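Given as structure tokens, the chain that follows is alone and in the form predicted alone.
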Amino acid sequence: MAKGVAILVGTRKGAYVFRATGARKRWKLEGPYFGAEPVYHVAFDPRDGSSLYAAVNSAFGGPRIEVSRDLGKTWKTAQNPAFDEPALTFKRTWHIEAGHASQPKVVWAGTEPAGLFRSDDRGMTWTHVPSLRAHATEHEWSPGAGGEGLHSITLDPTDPKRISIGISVAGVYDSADGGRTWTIANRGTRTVMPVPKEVQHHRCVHHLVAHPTVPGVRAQQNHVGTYWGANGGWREISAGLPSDFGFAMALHPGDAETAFVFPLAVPERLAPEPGAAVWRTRDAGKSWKRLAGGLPRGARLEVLREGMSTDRLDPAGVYFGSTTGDLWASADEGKSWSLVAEYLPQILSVGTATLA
């Protein structure tokens, strides 16, 4: 039975972390840790229970990534990821990611310009994996509206090779030998802009997120669709849904056909009328459900890629940031919201920590 739940909260000023028991009622803050600069993500490791990983990218300072062990009560610097290429510069980190329980020193993290990094001592120290930058297809990459980043990490739960990575703009690339070789994986996604049927790598992947518990169940939200892993390629699930557009995502971690997202509408990329709202699948993205029970009416909220997240509990808790800095808490699934904290600085990523 776990104890509690922490949400872990990176913005444009600092991090946060909010605790509470199980029943999840009352939140007691912690934080801000390195404040007046951004936080691009907080991740937790289940597999210690108590280490965090922090991506601050100060404008003034340089990017560099922080390693907590006892859940954010102190912090120390790692060594920073190096290109192997000279002229490929380090420029900030958009995602930490956990390795796979059968390696609990690994650690990998995604970065700008769009590089795959693993650690074999628990983050303290980063190795640039070259075969994703050394893809035929590299030469072809472009940025996104911020940036070329590496933003999505997935590891399949039953086996440490299987690795899959989403890049702006690139899309979803995977591995079966443990980061050795690549393959372009977005058949059955669309393309922004206008490309030739032979052309595969030229996607805008928003967020990637995989199962933790069920091997090959995934999902995306991209620049135009909405989409569920099939048949190792993808199957558009937009139908139903306000937008084919977002950047938020979440799954459900005890329910393998269950997702959650936060479309938002183009070209404002706020959330549609009558506002702000979590839509959520039973079904694997068959069919959809508005949920917005508390939430306030006519708020037109844009959440960011990282800033959906689900908690490991029975009912599952969901957690939203705003960029206008109001964090949100569901304990049931959805069904009903609660405002957490309210007038933080914009929120750019919303983690959780099940605490055991």
Given for the second form:
Amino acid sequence: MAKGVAILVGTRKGAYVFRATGARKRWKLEGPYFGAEPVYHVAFDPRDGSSLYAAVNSAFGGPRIEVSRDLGKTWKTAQNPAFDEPALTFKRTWHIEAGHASQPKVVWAGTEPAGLFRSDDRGMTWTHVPSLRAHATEHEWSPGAGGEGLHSITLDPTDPKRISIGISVAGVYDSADGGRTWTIANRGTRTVMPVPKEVQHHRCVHHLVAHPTVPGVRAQQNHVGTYWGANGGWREISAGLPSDFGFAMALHPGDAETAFVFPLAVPERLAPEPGAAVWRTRDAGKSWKRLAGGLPRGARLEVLREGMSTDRLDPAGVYFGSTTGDLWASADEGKSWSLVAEYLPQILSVGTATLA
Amino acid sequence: MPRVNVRLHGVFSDFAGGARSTTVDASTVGTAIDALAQRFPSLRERLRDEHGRLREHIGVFARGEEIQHAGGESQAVADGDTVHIVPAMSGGG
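Same protein, the form predicted together with the partner chain this time rather than the form predicted alone?
Up next: the whole complex, starting with the chain shown before.
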């Protein structure tokens, strides 16, 4: 296996893998995989360095999860996540997350309807975690524009029992006991619609991220606001950004105060004038810098919730994909950008695999 | 038990490893689908959801009619009948 980086791209029509050496200058395409099927997420498993998990959400034949043990060369279909309750039918997978390093066979999946599923065999079979939907607020969860999805799963890097999830529209829920019980974790975030002060759910989290090595460091892009985790709640960090709306967010793997977002103007949900830009903070959201070197001037791109990612190299690589099928990369932490691929189908997700 | 032909069209043939047709013993369309899924386990979750319901966007035809306009899965089939499993012509994405 060559050292370097693979960009894992899920699109409206198939998954693409682009590989490069650590210089991240020349990218070689592998795939596409899964033909014309929508792929909402492709996740890398850094624990074995070779597994990929793909959320294939086909209309024909229904949703499924595909697993590769050789970085995408071959794939095997997993047994579907399944709800016991007749009223709930597995409709699609939004996010797949490799489990904690101390649990090498555990993988997590977030679905629509909002459900958390656990695999104990590296993704081949899945068990519903019923405690989450048993939460007292569950009857008030409601679908966002994209559906009622559990789209974010984050793990504490030191404590495998600490898991967090994001649901649209419900918000962030934390578990400190491996998913047996859940607490609402939305304090400090605003609501899209007015709700009574005591209502701590009904928050429209768009994307939740956590630092891969520093415990407790997390951030979220919300429908109303960008937030940094603080004191068990959230501190709004939208000031200095051109919009408090967006979907994509990524953390720097080596610097726990650096994050990247791709703000979108409303109501059009496109990059605000003067066009596509990634915004970076290096001080946990106290200030922001617009990064557009090499990006097309005036191009009002749109990036979806899984559409941006960082690699684990130094300097960190940053990647994003647009709904117009353009895949962009920066090998210098956002300072300059180059086009990896264009004219892809609508890009739904961008992930990375940093290959040792 | 009647011997029934089942023909797989489009992606449903792909999900069955490229098989385009098979013959099963079945008395209704539903039991023909179940027998098909038993023969090709990779088709089971592609045809039905976790509650056993036929998935959306599948057209099932027997005796020249789509079953939803006839007797549904309980529609009887006779020796020599053919059941067609077709990706529904729906959507547009």
